[in-house]
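Here's a solo chain for you in structure tokens, the form predicted together with the partner chain.
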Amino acid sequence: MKQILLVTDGCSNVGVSPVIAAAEAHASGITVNVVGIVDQGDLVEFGTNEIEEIAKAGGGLSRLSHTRQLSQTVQMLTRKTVVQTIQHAVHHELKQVLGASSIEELPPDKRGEVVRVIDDLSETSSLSVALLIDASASMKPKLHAVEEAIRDLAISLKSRQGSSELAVFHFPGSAYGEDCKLDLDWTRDISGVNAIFPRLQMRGTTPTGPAILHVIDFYQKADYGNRKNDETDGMMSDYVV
């Protein structure tokens, strides 16, 4: 299961519309979840607006969140999604087998194995979560937070019983058109990592559609080797029926 989580603190202003590049994560299957952050209601309507579409494109889910609460709202949005893919892979099942279209038309009784199914594959299944963070000018005090935030989330992914994995990504990645860096390769655990975001360099622009291309395209060179595309939708058909 890959999953984009993208921090950010305003809009996009260069390149291609992050509403349409996460339509395209989305397609290449990627779900896209968004934390904006509203610490002196900086994050104006506009902005929540556009969090919202990213997601909702993104077949994810969008939060916004205080810094004080990003570890918090950043494992919920995590957690929240992997059981919101399982459950529309269980869904797809239960039409077929049940004519049931969704949980709740089934009897309270039958839900529970159904549930249980949901709940252990959540756990199971193997995660990816690449983390895309707005280091624009705005964000600078916030990155200790976002840091935070970052660790936290490596634990709980560690304290998952199938395989997890992170990586980290910040944008813009340089002053020379670059849309976005990589900080952290994909890694099980981070708790060695001094640093995730050394001496970075603030620059005004949020090219937040390109930098979402630019992971989707990490994606798929990672998936390059002997990975399975759609390991899940194969797993679930072996699990249910």
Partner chain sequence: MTTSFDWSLPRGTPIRGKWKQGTYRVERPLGEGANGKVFLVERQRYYYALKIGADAVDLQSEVNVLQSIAKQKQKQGSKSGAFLVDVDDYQAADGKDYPFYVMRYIKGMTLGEYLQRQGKEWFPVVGFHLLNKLAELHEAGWAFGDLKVENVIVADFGRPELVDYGGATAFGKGVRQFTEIYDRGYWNAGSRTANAGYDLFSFAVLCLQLHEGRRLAQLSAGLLPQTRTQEELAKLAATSPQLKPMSGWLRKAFYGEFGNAREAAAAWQQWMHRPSRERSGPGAPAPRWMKGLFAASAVVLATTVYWLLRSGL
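Between two forms, the rigid core is the largest collection of C-alphas that superpose within 1.5 Å. Residue numbers count along the first chain shown, from 1. Quantities reported herein were computed from a predicted structural model and do not represent experimental measurements. First, how it differs from the form predicted on its own.
- Core-superposed comparison between these two forms: CA of S28 displaced by less than 2 Å.
- Core-superposed comparison between these two forms: the CA of K140 stays below a 2 Å shift.
- Once both forms are fitted on their core, a CA shift of 2 Å or more is seen for V193 between these two forms.
What's the form predicted on its own like, now that we've got the form predicted together with the partner chain?
Nothing else is written out below except the one chain.
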């Protein structure tokens, strides 16, 4: 399962619509979740609507969170989306195999069995989370809360039974027109998280849409690299005697 988790406090103002970008992510098999950080009520109505629309287009969930609750919100959204993804897959299979459109239509004994399968898969399925951080100027006072949330999320992912990996990006990327920058490549080692935030330069614009497209491209390149490695391994095995 692939997720983009966007953490932002305001409205995009540069480049392609983030709603269109999120829809493209969803079409590519990537769920987009959005956490809107509110502090002293500073997230305007338009920003709130945009957050909801991004998550809806991305097939994910959105929540507004104060800085003091950010860590719990990030972990909740990540886990809830995993369960939701598995539930959708199970519902599809039930409809195909049994003609039932929901778990509730099953007999009690079968229903309990299906719920146990969903719980097991939620904990054991492979999960990749690309964390996308709004590093525009208004986020500077909230950066410490974001840092704590990422560290706690990394610990939470590490505690899962299934394979979990985390990558971290921020946007805008630089003063030279870079929309998004990779801070931490795919890893299961949470120690790299601590080195990210001292390097962050908070800037003015908010190119949310281009940043989401950047992460989609990153996912696709990683998938292509994995396929090439599999093909190479297969070719090498042909020569093993």
